[in-house]
Amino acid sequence: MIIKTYIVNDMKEALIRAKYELGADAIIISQREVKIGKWYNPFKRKGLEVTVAVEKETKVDNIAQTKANPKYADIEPIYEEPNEKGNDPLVNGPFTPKSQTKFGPRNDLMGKLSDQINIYSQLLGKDKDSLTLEEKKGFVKLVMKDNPLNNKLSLGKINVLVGPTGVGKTTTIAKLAAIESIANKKNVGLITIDTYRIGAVEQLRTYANILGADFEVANNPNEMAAKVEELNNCDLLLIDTLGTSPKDMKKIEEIRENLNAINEEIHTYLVLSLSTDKDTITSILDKYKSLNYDALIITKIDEVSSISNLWYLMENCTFPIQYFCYGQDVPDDIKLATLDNVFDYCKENDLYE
């Protein structure tokens, strides 16, 4: 038998932790009120000390089997006690990648998230699909600390936006350029390789003129390398790329060749519209992998009535979601995609679950 004691804020947290770590057969054998905090702190808050037990090591066995799989050789389980603030390392999920520079699909490991949601909904006495927006936000804060809205990739010196046609890459670049130029007082340079779409070059040139930013057009990889070198004095470079179907691997390869010509570190953001269906989102995430994108920017949240696609991304992808866009106004309709910012927007705009 395994016996484990938790120091938690309330019984709900204890149940979630116990059922998640020890399995559905875990039972509570005792509980008592305690004070949480350092011994010398006169303002220690109330909490619960809950002791649970389980007959056999179901969760431990699962972890051992996972570690034996070479597919997950770079992933290690984390089990720690909560700190004095009540923060539980379990909210990082049962597994944390050693390297946070690249993220990939959750697949088998993070697919356990569905089980976590089921446990959470059962504790609330509800069906998973009937959880309210606030309840889902509470679940994310409690269990999914390592989620795409918490992970962030700051803008580097050279930043590239890639993605399908019509998702708003050029407008998003204009928003970022305006914020960095006006609010953050940076010297911004803009480069585009989107010479296919009628008016694309002139659209970005217009934004550059308004901001007083340097602007260049690169027609091939050699020109790309030269233009980046010409704008080396800029604090920040934003590069717009041609939009293409995830099925058009020839154009995706063309983009890759242009990016490979840049001999400096680049941050690549995949721009996704939330109005895209789930199957297409999955295809985009997969087909654009050859461009080695580091993070996501989600757009057109103002055009959807449901956040189901956002929830889908949070369940199935660990790439950071850096920004979310909700309109065409430059530079207003963009925000950092924090958990509070996104869920507050959804609540204010009556987006259902």
Ligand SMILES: Nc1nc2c(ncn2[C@@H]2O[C@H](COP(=O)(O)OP(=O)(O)OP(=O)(O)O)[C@@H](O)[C@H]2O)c(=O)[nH]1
Given for the second form:
Amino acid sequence: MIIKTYIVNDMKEALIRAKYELGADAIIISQREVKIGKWYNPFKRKGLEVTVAVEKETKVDNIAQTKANPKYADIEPIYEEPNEKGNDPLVNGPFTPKSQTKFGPRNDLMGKLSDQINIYSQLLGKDKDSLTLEEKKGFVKLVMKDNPLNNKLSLGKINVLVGPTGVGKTTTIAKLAAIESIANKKNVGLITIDTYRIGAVEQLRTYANILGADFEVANNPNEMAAKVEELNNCDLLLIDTLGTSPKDMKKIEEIRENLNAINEEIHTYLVLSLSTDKDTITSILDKYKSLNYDALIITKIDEVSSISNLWYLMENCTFPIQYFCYGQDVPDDIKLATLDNVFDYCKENDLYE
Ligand SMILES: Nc1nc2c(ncn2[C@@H]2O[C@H](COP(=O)(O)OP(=O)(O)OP(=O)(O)O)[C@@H](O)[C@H]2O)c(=O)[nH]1
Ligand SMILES: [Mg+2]
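Now that you have shown the form predicted alone, what about the form predicted in complex with the ligand?
Below is the whole assembly, all chains and molecules, this chain first.
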């Protein structure tokens, strides 16, 4: 007996697909209402999960049948199977990254930006501080071509998240691990060096267990090198680090020593909560430079009322903003930080300018 489950819009679609794929003898054995849409889609719609059974598959040549019968060709698969190049909900979802190169500091545009935004506001007959979200987005599109939301880094084989305490490093690792392992079928390994905070190891281990991901703890640089080597078969490694105050150079140095022990290329992401004040943001961007971060991940955009800190980062940061996180739900609350994604979020959530 062959049993297959379809997620479809309605029973008619289920029947057509079942008869098409399993043959005329397929019968429906159960159905239930479900929400359709990928997990990152907040606008899921109603659909049906239909389970179909057939004694023996009597499928004919699908391609020939599809060509011969345009009715079948009309049926769009609801869930696309991830392909090797990626059907990555983060990367290739509703958006296409403009560049995927490793990014260094961009040419210095900064000094001119405030002049440019003044001119732009004057052209619109407005004061710079009264520009709407749409107008700011227009300005970014027009003038700030080389801005942190336009530049992207690809996930490397080894990715490390660093940053201040409580910004969401471990949660973001769990989100990325879930998406990469479930949607992109990657074999993900997780390593933590956070042996300071009580419960930190267990926090990540719990996610690893749920996802069936390999999990290791590294207590020092030697162990780090060994654990990375041990997990060499994984497609993707995500390394969690201890949260530190940006003023605690001793702990930051300790993280650096652990990362230096890794002999392969690593992509380092600085995780930054948007609910941090601007002076502290400036200090964080500066103090973590010793860890050679390549890109930022911004979190807790759901906690702020205005785009002011985001704008501050766009004007002052020279590194790509890779992802943005907008809540505690794993893995739903993360997206690639493209200009459209971020500004759409701000608009939908009424963040004021
Ligand atoms: N509102 C909101 N909460 C978040 C977000 N990301 C993480 N959190 C929450 O922030 C808290 C801290 O998250 P963790 O992932 O433990 O932060 P961390 O950076 O690993 O913390 P340390 O390891 O202690 O430095 C948890 O309650 C998370 O659920 C986000 O984007 N929005
Ligand atoms: Mg943590």
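Positions refer to the first chain, counted from 1. The shown structure was predicted, so the numbers you read here are calculated from the model rather than taken from an experiment. For clarity, a rigid core is taken as the largest C-alpha set superposing within 1.5 Å between two forms.
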Rigid core superposed: Ala337 CA moves 2 Å or more between these two forms: no
After fitting the core, Val8 CA displacement of 2 Å or more between these two forms: yes
Core-aligned CA displacement of Ser30 at least 2 Å between these two forms: yes
